[in-house]
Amino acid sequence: MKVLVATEKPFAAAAVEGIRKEIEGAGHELALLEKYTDKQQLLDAVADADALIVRSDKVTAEVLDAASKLQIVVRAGAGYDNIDCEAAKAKGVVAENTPGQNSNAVAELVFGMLVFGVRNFYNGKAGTELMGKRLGILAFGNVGRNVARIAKGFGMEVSAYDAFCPKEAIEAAGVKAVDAQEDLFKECDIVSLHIPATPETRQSINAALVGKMKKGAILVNTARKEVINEPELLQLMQERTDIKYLTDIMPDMDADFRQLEGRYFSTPKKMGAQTAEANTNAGIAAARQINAYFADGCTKYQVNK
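Would you share the structure of the sequence above as one chain, the form predicted alone?
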């Protein structure tokens, strides 16, 4: 079987080496398409691929149509909105992600930005501390659990809300489970978002919700840009000059948010999974999942059932 790794932004060399070892060790062929600059290069490369590994590369219906032999595509990472899952399902192509492989990297970034934020972006003026503050975690998955673990090390109080995670499971992790999303925003000094971009969550983080937060509140988004209602959040922050917004997903309205000096920070590009460890872990996990699929049809991480 031919496994194509198509990455406009390549894996680290160590990750490619690990992927090659897994794929070739299982008797399959590995092909690389790195730093491609034109969609046609991807369309040509997938033509004879049986499996595909991508990062943030878009696997559209057009790509799937060009991949007549494709059986499985794996997104090396947790999010998979760059894959047209419905089109893949219609083509009989299994789509998977690699959950949990970059969870610690994202969680550590949350606190890197938080310390930067509460210390006023290191501008020399007195800031505040995280100890004793209440952190709210919206969605208690792999990343959320790691955020909770680190928060306890800072001496923070931790609450969480997840519509799909039982309260008992949240409380078993030593975290207070709240009954509703609104309650999380009302009672917490800081809210960290870890929800996927779905029809239900897109633009759900709006002025009505964030406006419930305490004076001096901080909103952290390392999830997806689409979950933020940018015009409403911007207007709210213009009216409430005590709120800060920290994100590793640059908003479409970045230039407008930058007018809120000292209360807004965005990295130039998405940084959550950008560590050597996460990069390697996700790539090797993708390779192993493909090997498992070819060996015995395992689809444990399928996202388009």
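These figures come from a predicted structure and were not determined experimentally. For the two forms, the rigid core is made up of the largest set of C-alpha atoms that agree within 1.5 Å on superposition. Residue numbers count along the first chain shown, from 1. First, how it differs from the form predicted together with 3-phosphoglyceric acid (3PG).
- Residue displacement note: G18 has its CA displaced by under 2 Å between these two forms (rigid core superposed).
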Contents of the next structure:
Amino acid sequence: MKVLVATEKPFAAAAVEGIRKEIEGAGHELALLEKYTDKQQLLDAVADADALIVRSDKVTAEVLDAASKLQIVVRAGAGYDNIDCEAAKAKGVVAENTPGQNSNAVAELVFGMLVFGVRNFYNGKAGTELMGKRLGILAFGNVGRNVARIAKGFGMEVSAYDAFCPKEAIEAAGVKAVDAQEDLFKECDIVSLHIPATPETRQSINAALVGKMKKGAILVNTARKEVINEPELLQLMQERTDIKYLTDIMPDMDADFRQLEGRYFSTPKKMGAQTAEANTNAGIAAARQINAYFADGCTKYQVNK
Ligand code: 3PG
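Would you generate the structure of this protein in the form predicted together with 3-phosphoglyceric acid (3PG), following the form predicted alone above?
What follows is the whole complex; the chain from before opens it.
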């Protein structure tokens, strides 16, 4: 079987070697398409692939149509909003993700951005500390749980809300579970977003919610830009000059947000999961899932059933 790794933002070299070992060790062939700049390169590369490993690369109906032999696509990572799962299902292509494999890396970046934020982007002026502040975690999945763990090391108070996770499970992790999403925004000094981009969450982080935050609040986003209502957040931040927005996913309205000097920071390219460890964990997990699918038809991590 031919397994294509198509990554516009490549894995660390160690991760590629790990994937190669797994795929070739199982008797399959590995093909690499890294740092491609044109959709056509992807369309050409998938033509004879039986399996596909991607990161945030867009696997659209067009890509799936071009991949006539494709049986399985694995998103090496958590969020699979980049895969047209319905189109894949219609073509009988199994779509999977690798949950949890890169979550520590993303969680660590949250705190990298937070320290940078509370210390005024290292401009030399006195900032504040994280200890004693209340952090609100929106969605208590793999990343959210790692964020809670690290927050406690900083001496922070931690609250969480998750529409799909029972309150008891949140409390069992030593975190205060709030009843509603808006309570998190009302009660916390900092809110960290860990919701996936779905039809329900798209643009759900709006002025009504963020406007409920306390004076000096910080919103940190290592999830998806799509969950933010950008025009509303921008307008709110123009009115509420105490709010900061730190994001690992550059907004479409980046140029406008940049006018909010000292209160807005975006990484140039999403880098939450961009560590050797996360790449290796997620890449090898993806390769093993593909091997298991071809060996035994295993679809444990299928997201388009
Ligand atoms: C994920 O959903 O796993 C993260 O957002 C990482 O995405 P990336 O593989 O594009 O860095």
